[in-house]
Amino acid sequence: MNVERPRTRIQKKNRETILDAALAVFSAEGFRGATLDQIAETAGLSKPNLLYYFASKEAIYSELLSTLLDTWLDPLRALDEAGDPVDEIVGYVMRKLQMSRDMPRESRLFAQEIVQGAPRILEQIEGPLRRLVDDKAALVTRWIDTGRIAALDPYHLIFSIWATTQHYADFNTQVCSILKPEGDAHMDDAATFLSAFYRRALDPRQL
């Protein structure tokens, strides 16, 4: 039986360097436009050295997407039935917006994969992601049924949160071209707006 040897510190560092470089290249060029030569150059490694760690461009891309999807699910997992429903949902909105602020390359990479039909992560979307969304939609429905939030379609509520938060990463060029912000001050403005927007929409007295 072959037992995989633990990676050395240098090996771990090089893998992280390659994945970070690949994230930069894939998020800018897409899967089809990216090349191993570009990734190796961005990582500051030779192509043969890169291929020592990853057998192909596909292998690098698949590892990035697998890690990213799990990270993407964490904010939704954190919705707590024991908490105040409005605070829980608005908290989810804020976590998603913070991810767009801190992880714009990851967001764009994920968006590109979805636009292409999710050929490499469709199984995960139809499996773990769908089950999690079903579970949290059922939670939102319970909050609605007990009159604690307005009667909004739970699935489209979740979709709207994705749309209104990830927009600031996926369409950052458009947002910044219109607003001409200083630094990322517009993200603070977005947080203020989205908090007020969802609190008003979720208030059971509104509908």
Contents of the next structure:
There are 2 protein chains.
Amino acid sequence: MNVERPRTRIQKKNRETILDAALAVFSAEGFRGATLDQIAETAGLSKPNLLYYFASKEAIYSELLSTLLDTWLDPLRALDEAGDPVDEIVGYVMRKLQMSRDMPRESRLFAQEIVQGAPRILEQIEGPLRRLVDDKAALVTRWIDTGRIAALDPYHLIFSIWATTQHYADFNTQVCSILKPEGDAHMDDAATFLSAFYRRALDPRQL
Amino acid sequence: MNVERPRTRIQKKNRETILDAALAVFSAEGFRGATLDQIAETAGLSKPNLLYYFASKEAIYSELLSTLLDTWLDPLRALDEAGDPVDEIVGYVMRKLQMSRDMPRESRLFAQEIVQGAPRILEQIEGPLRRLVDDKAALVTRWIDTGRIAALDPYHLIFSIWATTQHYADFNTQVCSILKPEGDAHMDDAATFLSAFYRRALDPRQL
DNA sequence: CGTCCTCCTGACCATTTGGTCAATATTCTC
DNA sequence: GAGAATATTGACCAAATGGTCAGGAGGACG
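Next, report the structure of the form predicted together with the DNA; the form predicted alone has already been given.
Full complex below, order starting with the chain above.
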């Protein structure tokens, strides 16, 4: 089974089942911490069966990463030059926060990969991701130059958005330990905070 | 060797050597990814010798975490009610950023532990850390109530500071991949950005 | 110099884990 | 429903890994 494109419906279903189980296990345990047995059990399949669909543990992991990275960047892609600059960026922040709420496993998966030096997706980061960021940073610079937004380094602005929004997925344990109620009730508070925060920081008036 | 306090100078030296090597390996590979052999080699000691000084891999890891957490919180502790509110918070941001620059291994160690649900320091987070944060959040609230700083949720404000500053240590690989020059030259840019960013967001005038 | 205590190591062990394979079961196609 | 293609599994393997242990070095101290 060195196949790339699934040919039968069983293949499609099982590959999806495996990838979903792998996402759960890898995001919770990291690459090294996850075991094929765990993934197999989560998926409800036998270990040799996993290896019938994927060549190796690494193959599962790599396919996960590259499949998800694309989705992960959608919110940034949607940044639109035509809209109001401040609204656009605040909108991006909200979309990214929504993603942390809806896809915390994906967020943690990337977080762990990158913390460890991104050994398996460095290429994707230096290629597509970097190009996208360069593109959007140029857009922000245009907004700055026309005085429609505060003059703040666009790259570091984007980093700050990644950091503040992904924090709620990646460090959810810590957030919940400090904010009394469990659950993601505080996600709404986070949205309120970040919205006001970025609106204040970006407003071109003042100072 | 179930000793807690080192008694001889050899003990003290070797325990330090081991903890330093462990910090390097654990922060780069995570708890599960790190091996005793790696730590032993990094420390220049034999594996059985490690286990002469520490009861187990877990024991090394736990001692590392609890030793470092205290230092990690110093910047927040220094937040001073007597100073100018905006300057105090910006100062906190700068101290925290400095820590990400000087102690990236420690930052990554905590990051990985918390991403995985903080299984081994949850107690410390729910106890001392939470108390400290509650304390400082109350201080920020006082500043808000007297109109000396913008009205922003103090807990989420603190989270945003952790997120934005630690980002430069934890996701350093990504930052370097997007910002052309390697090295930590961009740490200065980060300081400039964060300083301006928080100053704008916190200024009590406007809006 | 002898002896006690600390320090260190080679050899070894049990378990875990990624991965293989031949054989069997299931599904698909005509 | 026969036969080919696809799917699944139990049994097994080699390497890695956390940890043990008996015994040997090495230093401190009388």
